[in-house]
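So this first bit is one chain, no partners, the form predicted alone, shown in structure tokens.
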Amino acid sequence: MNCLLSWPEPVVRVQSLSESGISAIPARYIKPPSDRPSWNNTAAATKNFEATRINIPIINLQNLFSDDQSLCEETLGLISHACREWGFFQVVNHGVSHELMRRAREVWREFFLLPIEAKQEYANSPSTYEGYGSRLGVEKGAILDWSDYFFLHYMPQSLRKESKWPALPPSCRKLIREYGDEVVKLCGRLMKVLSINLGLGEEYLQNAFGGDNIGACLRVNFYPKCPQPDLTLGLSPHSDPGGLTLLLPDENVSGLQVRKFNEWVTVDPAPNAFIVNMGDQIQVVSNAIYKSVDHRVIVNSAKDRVSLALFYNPKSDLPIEPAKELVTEDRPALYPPMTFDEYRLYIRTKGPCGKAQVESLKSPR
């Protein structure tokens, strides 16, 4: 763990680079040609998807609570299909106040617009990643992403340190609590749905993740405008290492891309929707019936972008393994038991690396 005590090089704030008026980005942010956004290819792929009306599923959760059993089952089926075929979907009518969503996003936008000195008070280290940061991974000389972020622990309560949350803007800490409570509740409801769809008891996944002792973290992403968006990425391709992710996207600027049919599809956020995706721990517990999916973020030459990602994770010291009910002679357990603490050390050391980690854990068959 000594490698995670400090950053290997002085930290440069991407926002400061963006605001300095540079016309060319530093070499540290230039991706190899094969990893660049490939604007022409991306645009063509998106056009093809639009032409065939294929898009990330948008699911209305209102019918989950309907007295009409057929409507409820239809919604369960839509979620099941999205989990199996995409690993990503959007949810509307999810029960979280639209006004709360707007206020949460805006207070964080205000935080990132504060003077650099005010934000530097919360500068993070790789030992916990808590606070204001500008890189993932501690490999010296690594090619970096064009983004800054703020990372905080929300659950369990024992890890929640509100003194490490921004004191400015004045409403920030209160909004973090209000928003965190509501989104964690929504994650709990979705975990029940996933459990039911896997043929397990509705509390199975929640209990496998530690019951009331689950982990929840918030990462707020700030993607400054970039003079050469064709050369870099806001966030490199990766699957999320945790359980379930709920993303509140920027309402004005698209940027999230999901890999589908070996193409990158730009997600067009629905109004007042959350974007939900499966993490690696759900892939493990479901024995790869549900799969986490590669995704990345492109940046914009004209506009900054803000998004809030709530990661709903297993209790960090609890071994996670495939559910016994989903292991058969024909489909043996694909993954060995591993705690989330052990698992996430990989991304905290190496940074985003596609799906290399979860795929490397598969048992030989």
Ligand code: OGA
Given for the second form:
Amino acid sequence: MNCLLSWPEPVVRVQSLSESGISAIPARYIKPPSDRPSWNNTAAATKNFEATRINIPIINLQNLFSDDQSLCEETLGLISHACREWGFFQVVNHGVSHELMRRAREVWREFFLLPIEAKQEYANSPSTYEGYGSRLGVEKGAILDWSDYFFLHYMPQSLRKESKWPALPPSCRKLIREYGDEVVKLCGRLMKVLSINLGLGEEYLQNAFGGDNIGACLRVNFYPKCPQPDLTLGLSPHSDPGGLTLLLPDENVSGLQVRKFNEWVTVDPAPNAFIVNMGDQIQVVSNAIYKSVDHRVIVNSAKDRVSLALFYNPKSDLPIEPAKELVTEDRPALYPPMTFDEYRLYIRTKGPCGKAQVESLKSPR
Ligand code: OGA
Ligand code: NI
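Switching from the form predicted alone: structure of the form predicted together with the ligand?
Time for the whole complex; same chain goes first.
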């Protein structure tokens, strides 16, 4: 795959465009009208959502450990509903230290605010995506998103190369380890809850993903201020290709939007919450009982935005297929077995393209 060894055209850091003080964004970032943030955002639809103050469900995870059995069951039910109906929810009282969350976000914000030259030594290539990047996909002439990012492998240990993580700020690597360990633990707990809710053994999903050999990657997104936020997107619509995603959003600026009833709902982050969403591999293993859901990010002209997305993924060379227990005569297997390595090549080549990929995999019938 030679095409994945280098970028098809010179890389432009969105941060440098933003800082250059331009008042009009380059054509490369201008989306066709139907993809722009305000499109389809008719006054009526906006009003409707505002009137009902629609937001993704917020779940108090502590209730799962309550002595009150009915509260525990009710919480499992809320999570089940969120997984089926939204593919997205927020968790509070999740056990990860709020101070650690704050420090992790802060250290990454400081990293992105370093001068561009300090970050260039981490410049990534499309062969692994590891490092400092400014685009997804290698299609020449593609319309680009208004964001820079840093991508790194956290698990398995064999792929963890701390020398590729930022050496500055000096506490960055240590914080990545502390944060990574805690969030990976939380993902493990959520995998159990999802397994139970699917009527599978508690360890089913974790085992299907490779037990202790699961993968975990961190992508830290930086969305610089944008002079024309109505013409572009920080991140185009996509579903996450992996298993579960735990997102730590910016505490000051919203931007994440989730597709619901064919409208885009802006997520209103709860204080100290993580945003959880199902990736395509959970859709495959659950035989589409749970669905990965399209989401995108809008930008604004007033403030930069930072978010940390931890992707909890199957071991990359393991065939992933619908759980036998969820395949019946009435509901045959919707997807053929495929490894995550094969799967992810597609998004890495084409860039974010909504849910086209997981849908295209459906077994012919
Ligand atoms: C992602 C993602 C959302 C955000 O990184 O896959 O969807 O709010 N991020 O940055
Ligand atoms: Ni995403």
